[in-house]
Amino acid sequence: MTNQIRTRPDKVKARQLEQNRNLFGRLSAAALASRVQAQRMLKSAGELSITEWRVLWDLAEAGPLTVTEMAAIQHTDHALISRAIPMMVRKGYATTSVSQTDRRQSLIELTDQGRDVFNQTSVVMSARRAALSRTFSEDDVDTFIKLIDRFEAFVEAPLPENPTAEAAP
């Protein structure tokens, strides 16, 4: 029994070392840690969710926009943004109107109150981006983006449902 207890930490350590090279798990963990950090910073600057912050940022920089356009800009799910818009309208941060070019789409526009909230919050989020740029050079970021692009292409490409069937003669 004691032998089994002694070898367990070795097995755990070996498994941790193996999982440190698991890109699926590492990217997921890094994304989660990034969200937690952003949520903490947004909470210190006000009561915005990450989605609300990103919508305000997009509208401040490129608005008015459709939900589809914001989803494309943010590399995120259309539904995530769609769910955030009604609350942002109720809070007075944004307005919606029917798009003149495609009447099936709504245009979301920043209000003066939304711009004020964006300006207040952007100080904190700009500091976060500045800290990141002190950690990663422009070349580092370019390399990282290229690697993420390759990873995304891999996970978006179809794989056989049973990969072992492909290897059989």
The other form holds:
2 protein chains.
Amino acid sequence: MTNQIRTRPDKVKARQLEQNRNLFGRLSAAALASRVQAQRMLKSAGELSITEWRVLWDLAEAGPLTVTEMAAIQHTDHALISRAIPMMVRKGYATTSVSQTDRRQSLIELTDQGRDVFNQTSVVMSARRAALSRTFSEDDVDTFIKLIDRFEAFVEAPLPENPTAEAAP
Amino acid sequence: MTNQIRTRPDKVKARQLEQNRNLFGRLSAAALASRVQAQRMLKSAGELSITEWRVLWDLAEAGPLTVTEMAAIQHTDHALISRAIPMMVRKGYATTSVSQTDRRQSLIELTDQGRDVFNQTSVVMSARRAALSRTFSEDDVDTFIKLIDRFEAFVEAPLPENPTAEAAP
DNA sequence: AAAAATTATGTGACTTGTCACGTAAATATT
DNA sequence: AATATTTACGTGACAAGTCACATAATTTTT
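Can I have the other form now, the form predicted in complex with the DNA, not the form predicted on its own?
Zooming out: every chain and molecule, the one shown earlier first.
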């Protein structure tokens, strides 16, 4: 009895230690924590959602863009962007217009007010990136990005490549 | 006019390239892709949600656990686990009992059926981890984990450490 | 011992993200 | 030219995750 009471917390700690080297879990936790940090910073700087910030940033840097283009830039689903646009238009941050060359596309463009909000929010968000690059040297980033490249290739492969071991007789 | 038509796609590509070195975005995309892969594998192996799988795994490895303990192991919110339990009990994978030593806690325990499902699902999921460790050497994992450690520390800090530059007169 | 602070759990409300489907427009095939 | 495919976008439905709050039980202060 006493034995069980004393060993259970140890089991928890052991399990935690074990999971500390689980890349899937660690990467997920880190990304989620990063998202929370971004959400908090955006909240403190104004009233932008994460998607709204990403859209503003893309539009500010790369002129008028379509929904699909932004989805491609952000490696995300077009639904996310599609749903963010109406509110941004209502807030007066962006305008939409049907593309002349392809009437399926809608071109999203920053308004002056949208640019103001971007500039303002950018203070906080680029400070964040600056702080990160004080923590990670160019070489660190390089190493990190390469590892992420490989990890991404792995998780985007249809199925983990099977070892031929089991196929062998 | 023709000019604009020709340069816009370049701008998109340029923006994509630029964002390729944005750790926040890259890490998030990698983690999300990993989640999708896990979801697909779980779907192909049975009918477990991601949270259900994590709970099964923790319970199988570290005996009966409380909600808070599993949340700590998984670096996640207790709400996620709290909500998953009733369905797992209904499916017959786990049982809950009020802890004798602390009547606020509920001890979650695997049933025999739960262990069967774990063993079955484990085939696919540990194959995934095995495939990953074929892609990443121990040293790679080591480097990766250390970078994630630093990144996590950064995003969990209350605010990005300010450079003293601005504070200096 | 009584009061105050902390902790474990459950739950509502919300954000982020994915998938699948329908519609309309553009492109490719015949 | 007519038909078939593909593509862009919007939208419903759902999964995953976070936060804030309520309640009950435990621990700490007084």
